[in-house]
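Presented below, as structure tokens, is a lone chain in the form predicted on its own.
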Amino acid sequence: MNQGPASQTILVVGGGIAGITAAVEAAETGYEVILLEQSPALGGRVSAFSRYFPKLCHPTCGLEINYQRIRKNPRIKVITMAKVESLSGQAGDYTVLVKTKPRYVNEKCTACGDCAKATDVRVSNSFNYGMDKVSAAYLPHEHAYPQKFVIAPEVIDTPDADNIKAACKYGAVDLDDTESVFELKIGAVIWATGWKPYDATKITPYSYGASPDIINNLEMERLAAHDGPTGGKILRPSNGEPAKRVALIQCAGSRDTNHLPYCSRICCLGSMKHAVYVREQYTDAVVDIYYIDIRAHDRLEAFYRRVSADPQVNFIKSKPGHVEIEEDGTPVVCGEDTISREVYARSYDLVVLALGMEPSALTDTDAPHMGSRDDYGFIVPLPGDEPGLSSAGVAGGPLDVSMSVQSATAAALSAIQAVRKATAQSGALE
């Protein structure tokens, strides 16, 4: 019986830090890799961070090195604005159907920016979580890979689209670009589909959406970022004034049977980082961190010690009951101190909800055959599962950046082993 040679190409689904790591690790061992990302650029959530903890360096430190590895490796093919529609088969012989959305910009783009100047239409900036707007012809962000503009679908078939096309002297604007569907033959698949923040509007007592001065932890990252909506200044969204009295509420929707029953591991550390952001900008600022338990795993305990040594950062053991909104829009955090039993109602310039991590794959119903999932939707392969499928990074559970990189390296090895085994079996059958 001759089944033909097994495919040795590895598909990585998701272009965040885990997907990028898995792709370069597999490719540098000699395997062909296709890296799919559904947004216009690689980098995922990490690319939108202001800084990493505990060293507080910019994400470009890690991402640019990996982008260079991708550029220099001909075995890696990157496809953005792409999503898996279906998958069937077995290790060494998967058939994957992929759908791509139109970018309306082709490979001739030099990222010169002339197209952006040709239109006055502004659209919501998804990279800044909708906190500002960008031109309808835009670069996803300053560190985007690939460095190619995108034309927003809102202007297609309008005079502005024609103006954008006319402004491009390289012929890079393709207004006839359409969705496409194509088939891939793959030997192994690594799901690096990442995470999304829990929906803060579901936590009704915390009044997210009722005041612009109540934001989530990802929005806080963009406020602190030099390329964010405020140029890196931590300001009250309501009036643009400095946010000098800040509340950070831990476990917002986490460790709660009504929302996410699990701990997302990194939220406490992320809020400590946010406290550092505020204190770096304002020497007279006061930051209150409301917590159930502080969880600073392994060596990151030192970061906790550093932050807690600041006399203007207060750790308050309490899970606030609710957030009220005063007549002028000022948020007031209300609850009871677990230790002192004090009942408090404290007003703040800014309230930041530390939302937990929810797996993106949880709602990805049109990408079946990902493998086994745990009770919370994370992709966790079990003994007896199809050996050609693995998960990397937060697709498999809450992890910080360094742990995601380690997980991705392990996933690359698992994919390589599955491909080698399928190849050996295919050869034995010939």
The other form holds:
Amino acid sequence: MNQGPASQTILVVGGGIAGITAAVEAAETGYEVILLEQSPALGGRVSAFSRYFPKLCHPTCGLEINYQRIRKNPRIKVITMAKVESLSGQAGDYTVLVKTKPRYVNEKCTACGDCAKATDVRVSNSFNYGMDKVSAAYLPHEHAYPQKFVIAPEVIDTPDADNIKAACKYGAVDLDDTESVFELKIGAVIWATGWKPYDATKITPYSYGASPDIINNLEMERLAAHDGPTGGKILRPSNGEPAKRVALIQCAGSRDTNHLPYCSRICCLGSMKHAVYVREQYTDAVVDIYYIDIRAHDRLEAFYRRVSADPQVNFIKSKPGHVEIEEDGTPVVCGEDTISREVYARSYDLVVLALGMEPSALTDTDAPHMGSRDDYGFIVPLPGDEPGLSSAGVAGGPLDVSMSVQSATAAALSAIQAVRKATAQSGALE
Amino acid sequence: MAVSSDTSQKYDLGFARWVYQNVKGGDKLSMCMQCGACSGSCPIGTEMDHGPRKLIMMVRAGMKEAVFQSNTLWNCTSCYRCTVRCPRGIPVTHVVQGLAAKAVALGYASEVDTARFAHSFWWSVTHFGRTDERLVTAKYYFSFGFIAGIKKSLDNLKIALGMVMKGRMHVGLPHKVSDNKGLRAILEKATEIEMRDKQGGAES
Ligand SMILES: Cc1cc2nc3c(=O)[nH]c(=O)nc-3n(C[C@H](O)[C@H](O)[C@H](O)COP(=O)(O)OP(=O)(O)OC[C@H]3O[C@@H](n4cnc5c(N)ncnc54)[C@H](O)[C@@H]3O)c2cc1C
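Form predicted together with its partner chain, following the form predicted on its own:
Following is the full complex, with the preceding chain placed first.
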């Protein structure tokens, strides 16, 4: 069946914390690795956090050390702005078609930032979930890897593009850059395509979109981040005032047969982290966490204890029925406290919906064949019947960072086993 | 507040199973995770003694008497918000109304205020095809007894007169639907079908 020697190259799709880990683990074991990332920089969701639990470190902590490992390892090839078009074959012998989008900036870029000053055109800042704007010549974010600017397609073929090009002293702007499609020979694939938040507008009773002061948990991360739209101040999006009465609504669209039937496992911890963000900024702030059950697994119980010791953080056992909007735009959370049986309606400066994680590959209509999926669309981590395909991180199920890293190491090992087995078999056939 | 200190409370350990088997939607009650979305969504949740979430817990705890005497069964307006929002797919409205139907069948309803009112309302609708404010209230007031009926009527006389002045309460013969006979025939047929279904073992 196999013609010629099997490929030993491992393809990792998705450059979040899981993909990065799988790539360095496999490369440091001696295998050639190609790491594909669809956006202009690695890091995935973690890079857009303000800080991460349980130690509340900055995302650079965990990511920077991994970027070092990538930089030092000639076996890893990183390709950004790239997606898999199609995949065919079997373990040891996959043919993968990759499609890249133009960045309009080449490897000569030093991230000096002169290009950004050469245009007044501003585009929506996807890193801040559209909460502010950036120059059409932009660095994806301050700790982006690679540290290379991107030119937004909006300005291509306009005079601004020429100004941007003229401003670059290093000849790094390439306005003729185009989309490209190329083929790779691959031995095994690790899908580390991660997650996206559940669409909050589908949870109609919670009125997301009806008031700027009802936001989701990812937007909350950016509000607290020093490089976010407010410079790290947690302010009401409606009027820029400090948000001192904050409601965090757990299981927004999770554990719900109308939405995501499963528990995303990390949102309880995520919201407790948000309570800490608020309380660190305002001594007089009050945070109410509305929950069904608090799920702080394993050692994370300690974080729960720490947060619940704060008398200005209230844990209210209640899944709110709905969020109403007062005439002046103030959100009002309505529900029943299941311990006291009080039927409440409370107004807040800011309401944060703790959305769960959905596999990002779920609704990707042109997604290639990725292996077996579970009932919720996650890619089964270590499928037995297709040994060349595995998944790492949240692509395989809802996990926190440390569990994602563990699953990535497991995926690297399973990919290595797959290519070795295929090589042994093709050797036997020759 | 959460735990009842009332030790006279009677528990019927077979009650939950009876509800599972005899009340429409009752078989789904084991899915309830007590999140409170139903009671929190209820537009008249503040008017209920227990609300649907607690009522479900009471069924599971075997609090038969308290369940059947609860005003929650009668204050439900059938808006279906609880059913639509229940994260576990429990047809909460059906359960609440199914329990109300059982409360009538088992003779609990006459003790519950709102059930008396529902009875008077139904009387007016079946007789005229319309609700007549005067007759519904009168029938309701006098269901408490003659003296109590007079007293309640006098207490509310001012409101009634106000309504008449504003043209909000009709004076004269009760309004009727044009085909009152036809309506009767429909209702008789419905009762017949209901009885037949009951005898056939099918449960409401
Ligand atoms: C509000 C919130 C707060 C959280 N806070 C914490 C915390 O404090 N601590 C913690 O441990 N965990 C936290 N988590 C969980 C954490 O986000 C995940 O564990 C982590 O993001 C998993 O990393 P990943 O690499 O699997 O996925 P991702 O971070 O989603 O990375 C996937 C990467 O793949 C890329 N990609 C996707 N599809 C393709 C494709 N088709 N082709 C190429 N590339 C693709 C994406 O662009 C992305 O870069 C939080 C989650 C939420 C929702």
